[in-house]
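Single chain ahead, written as structure tokens, the form predicted on its own.
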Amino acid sequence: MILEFQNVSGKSKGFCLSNVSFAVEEGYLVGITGKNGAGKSTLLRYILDADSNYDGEILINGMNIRDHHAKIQNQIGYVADENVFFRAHTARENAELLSVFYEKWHMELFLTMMKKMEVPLSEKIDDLSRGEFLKFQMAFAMAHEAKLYLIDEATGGMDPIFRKEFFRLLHQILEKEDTSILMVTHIEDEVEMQMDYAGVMENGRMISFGEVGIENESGKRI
């Protein structure tokens, strides 16, 4: 398993998780859905924030995230509107400045993907469109050989053409060996149409999780 939550409970800035357990296998696009405040983004914060306080265990490729946080972050690609970069610097400058923090970095791959996705290298991050910023983050994650992509509510407000293009890129990423994507979204249609596995959260609990289109224990189809 590339990602495992084992009985994770805790509170984070007013949001909570209660006994959450699920696992993400390699090679799959997994969606977590639920209403605002259900705990979807809290899942991601517990993975990303070294100071997260929770009970239970979170494992990445079998490694406990508490014990190997810095090493594990090298394997994670985070994509979100609020993702932190040097916003007054260009996309190329961000790649040059931040690449030193990763064990593996392939500048040629970054430049190739930016060109392929038609994202300008010489524009400041603040001057990129929302779509360009998301593509920049995908290229950045690919350049440091991310194994687990965490995508936080990225498709809200996307026009239908760009949304189709975005999911096509995600499926291309999954063609790479040992790569998985965990995406949180409040758009239920995306889960039914795009995801391999899906979980539904409610009040900090994972009330269902399984293969999309397969009936869960309560007889409901995910």
The other form holds:
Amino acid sequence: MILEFQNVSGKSKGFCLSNVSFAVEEGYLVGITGKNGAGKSTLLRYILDADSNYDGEILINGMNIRDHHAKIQNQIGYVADENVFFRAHTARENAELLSVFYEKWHMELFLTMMKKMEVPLSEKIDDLSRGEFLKFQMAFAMAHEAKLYLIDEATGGMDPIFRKEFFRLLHQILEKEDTSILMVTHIEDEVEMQMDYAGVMENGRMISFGEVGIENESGKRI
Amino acid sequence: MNQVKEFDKRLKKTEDVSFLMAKVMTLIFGTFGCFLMLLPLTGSNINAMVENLALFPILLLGMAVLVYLSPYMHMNQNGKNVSIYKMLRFLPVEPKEICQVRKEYLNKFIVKIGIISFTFQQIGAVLDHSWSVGNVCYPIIVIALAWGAGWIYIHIE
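Since we've got the form predicted on its own here, give me the form predicted together with the partner chain too.
So here's everything in the complex, that chain up top.
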């Protein structure tokens, strides 16, 4: 089991989570869906931000993220529009600057993936298109051997061809490496078509979580 | 700690203009601040002048410290001043470690300007034949306040 939320509750910037519990196992693509403001992205914030204030526990490979922030961030690949990079610097400069923090960093792999995905290395982050920025983040996460990918609303606004390509890449990652992917999305079709497990959030509560297409305890199909 | 230092090294290369500007400004504030320390606090014939100028070294050396630290704390991202702590918050580095490295830089800088300020104050007081314990305490207080300004800057961020 790679990621586990145990009765996580908390408030942040008007969003509120109450008693969220679920687990993401190795090798699976897990989707969290729900309306805007349901608390989906807050889940990811709690994993990423060392200053998050919440009750309950979030464990990654059995380690409490509160106690091992740096060690855990080494295993996380975060892909989101609002991810923080040096926007006035090129993709290559970002990789060179930030790679120092990772225990495992494969510059060769990063360069290969960037080339394969046709993302310009010498372009400033601000000048990359949205799709290129997401691909850059995927290459960045792969280069430091992320074990848990956290993807926040990445596919919204993607054209169908790129979306298909994006999911192909995610499935390739899952096949080759001992990784898991937790993806937050409000596109329900995507959950049904692409995810192995899914959770539905409403007003800060996880109202349903289980294998996609299987009926849950209350007889409702996830 | 080493990772943060290595990051700073690389940051200096990519943000060379910001670091150069900060260096020049630090030199200007630091030089003026240190030279004002040549005026002894208790000088008999220039007492009134010294009383008026006693606060200037604190301000100048305090500014020198803040300017010296600034490129390690903030960076310009397309016209916006962004905190480097915030830039690194999703990365595998403890905020405490970043703070510690910044404090190391602060301490090294304070030692340098501290020695110069202290020496200048003693020279000024000896030449003025007015040396007293006040001339020992004054530079220590000035430097302690400048260090305090730097410490607060690092921690507030």
